[in-house]
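The chain that follows stands alone, in the form predicted alone, written as structure tokens.
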Amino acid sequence: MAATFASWLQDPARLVVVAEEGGRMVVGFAAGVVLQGNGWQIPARLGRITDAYVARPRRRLGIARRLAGRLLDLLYEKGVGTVRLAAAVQNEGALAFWQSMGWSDLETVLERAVPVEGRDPEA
């Protein structure tokens, strides 16, 4: 994860926000990006929230909500008209989240394994 932080602080398009306890110890963390849209179906200035993380012990303290509103914030300063996310339909706590924060469904992607040969994926 080190090597990503790093690479992110060097990408331009990159935004990262922490939460630390003590100055001293990260306890969550969110991490964006702004992106080139075409302007038709993706705004000419596209935000995406990519990473989003509270160590377990620091949930429910707020602190994902903060760090959520500050790199909104950092996305809305870079001109971006539109911000998306993505998050696993399985992951009932992070969509709860995300609708608290006033996110709504914008897609639904489907997804089914390759097939390999003598192997029904559905098996």
The other form holds:
Amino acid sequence: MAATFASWLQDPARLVVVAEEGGRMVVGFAAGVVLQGNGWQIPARLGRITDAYVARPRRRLGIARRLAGRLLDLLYEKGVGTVRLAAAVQNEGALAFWQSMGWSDLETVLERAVPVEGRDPEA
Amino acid sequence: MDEARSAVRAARRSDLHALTDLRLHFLGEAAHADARLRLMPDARDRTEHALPVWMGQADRVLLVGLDPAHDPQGPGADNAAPVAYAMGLLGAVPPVLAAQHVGEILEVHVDPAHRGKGLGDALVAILGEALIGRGAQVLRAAVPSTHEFARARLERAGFAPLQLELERSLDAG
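What I would like now is the form predicted together with the partner chain, since the data block earlier showed the form predicted alone; can you produce it?
Now the complete complex, all chains and molecules, led by this one.
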């Protein structure tokens, strides 16, 4: 995980913001990335929020909203006009949070488990 | 379903022109239903260039569906133009947690004149089997939230909602 964060900090397409408490302790973070469009349907520069987390004892203090707001400002400065993210359908709190910040449904991702006996054992 | 299944085969080079038209129609339907999925101006050029590349990729599956009313073994069957297609991709995600081979059902489209014949269900079934045969440990598919028919087709095939993809414009303030 630490290596992943380190690589994000080196990647100019990635953005990571943190919430500090007392200038010493990180109590939350949010991360995003600037993606190139696919040429047929996705905007030429698409922002994606990949992570947003606040330590449980520090929730409901507006930290996530400030993290997301700062991340959006940085994405906008990089020329992004559209930002997407994914949230689990069962995570009603996260969906309500993002919807309250102006996000709306675009696509539904559906999943089907594959029985072990159906898989290619060589894969 | 058996008749529709027999009308599905792997895409061939000779299908490229029809596949381009079908894909543009697929993208156009999504754009019509939700303006946020609007097509880029060079969508046709990009599709014409991408399809031959995709056809040669080992981790990608490209299927076409013919009119099930025509005998797949009958005269002229080899030259019959596809009226439907489906595309899938085998990927490894997510990178941070446990690696997992995900079979993504990227696109499924049936020409409106040939809907209601089971082609969409057959394409989803055969595409899923092909991705599992390549090692997929789970199957996923994203459909526009406005496309109730596409979601219903996947639910008939055993899929259940996992995530919502949300979007926000920054230009609107």
